[in-house]
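Given as structure tokens, the chain that follows is alone and in the form predicted on its own.
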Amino acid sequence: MDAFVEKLVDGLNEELECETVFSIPLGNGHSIPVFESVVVTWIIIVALIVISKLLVRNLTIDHVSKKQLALESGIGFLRNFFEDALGEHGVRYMPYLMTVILYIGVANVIGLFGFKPPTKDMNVTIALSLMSIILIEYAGIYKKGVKGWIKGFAQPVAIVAPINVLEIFIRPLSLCMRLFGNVLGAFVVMELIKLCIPVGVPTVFSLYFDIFDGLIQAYVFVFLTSLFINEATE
């Protein structure tokens, strides 16, 4: 069991360990370090533009493509899940939330492709939950104005406003902790899988984590910014 531990500790270690791909030179003998979370990022960034640009290309309003019904239909149920999850006044948020859902499900699945995960990578986790919370205040500034947004810290009552200004803190580590959790108790769940069960079942379970729980993953995080932003605008 020992023995388990150790590689299961080591195996860990290996999996979240994000390694330098180059460093930019800035002089003076110090430089940039450019992580491989960074780089499967820009490959993933350049991957959604192509594919978006290869997707909108020859558009018509009459004898409609299959393709384009599908696109058609895919952004339609964006649209109206975020409308929904956000409310009246969230809707302007919508391409954002839009762009984090793609990206966190398709750095979610890379892993199917030989990549690592940039979501295995903690500073992207944190950048992404501290981009959300960033939005969800501008998004009660933006609606209440400097005064009410400061006011609503003391609603219902004025005592609970300690409380309220610790969910600023609270809220971005939520996300972060949820999203990268994940990795973790992925990997140990396969793990203990796969000293239980060596062949066959392992390779199912690991299409569930690969797939389906990176894009489930996804949905969370953003459903929760969602609701984040719409409670923040009532």
The other form holds:
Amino acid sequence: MDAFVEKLVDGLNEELECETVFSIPLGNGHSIPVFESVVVTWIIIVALIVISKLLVRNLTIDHVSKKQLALESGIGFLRNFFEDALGEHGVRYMPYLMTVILYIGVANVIGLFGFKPPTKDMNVTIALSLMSIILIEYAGIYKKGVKGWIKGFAQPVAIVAPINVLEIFIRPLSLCMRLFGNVLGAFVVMELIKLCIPVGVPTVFSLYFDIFDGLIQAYVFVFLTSLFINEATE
Amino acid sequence: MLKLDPWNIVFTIVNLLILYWAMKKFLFGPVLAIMDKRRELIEGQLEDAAQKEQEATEMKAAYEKDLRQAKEEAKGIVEKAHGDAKVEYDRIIKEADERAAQIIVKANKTVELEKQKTLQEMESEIASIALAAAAKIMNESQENDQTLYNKFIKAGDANDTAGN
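Would you generate the structure of this protein in the form predicted together with its partner chain, following the form predicted on its own above?
So here's everything in the complex, that chain up top.
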């Protein structure tokens, strides 16, 4: 029994380990490690660009092909969703949020292709949530000006100002931890299932943990960011 | 798994920015542009159609107005023609009446004249007959011509006035 648990823990540790793919030497004995998540992200970027180039070829206004129809339905769905969530002042940030939902969505389900999901690495979710909070605050400053943005912390009453300031740190932290925790949790559960019952059962659970949960988390991340931007630009 | 490394955070941010630029350029930009273009085209066509419909409605109203006017005008013309015809009819009838009356009067006069002429002719005839008769009588009675004649005329005159 102990041997089984040990084997299980070892296996999990190995799966959870974010490996350093290579290091960039700095010449003074130190080096910058480049993690697996960053390399997988490069692969995702290249794949997305190639797919985009293939999909966007021969777009026409009339005599729409089925491929274009599907593409437009997808983008149209995202556009409607973000236009509702962002409000009229936030619409200019729509392309970034579309990029993020695409990236997180692909990153979460890329485990199906044998890569380790980049979102399982906390460095990636930290980067994503940092970008989100910078965008949220930038949107507020852009809309209200620096003075209006600072005054916004004392809304609706001055006494809540400390809490509003705290939100600058709480929001990205919760975004980061939610995404990381969900992906990691799903990953751990899937690994456990695979270690215990390697045949048949993991397929069923994979539908939920790898595909459904992954896409839901991508949706939740950009939806919350959109809501915060909408709030900041109101 | 929880190796936090600032460099990798920076790498991921750079990756995200590159992906953002690439997606905007290669995917969202062209697709959204073509969707907007199509929407503009459709809106333009709809606007065009609405404008044409309005024009058609206006034209229809104008035509209907013209038609109504033309009908009224035609009705007026017919009514006027009826009136004119009535006046003409009355005039012709009146004229005919007058002429008929004139003709009757003239005819009456002619008849009267003819009657008088006939009477005169008859008088002179009767006178000559009487003269002949008187001559015959005179021959028979051997009486004075002039006396007998005068007597006869007188008797004839008295008869004439009594007969009338």
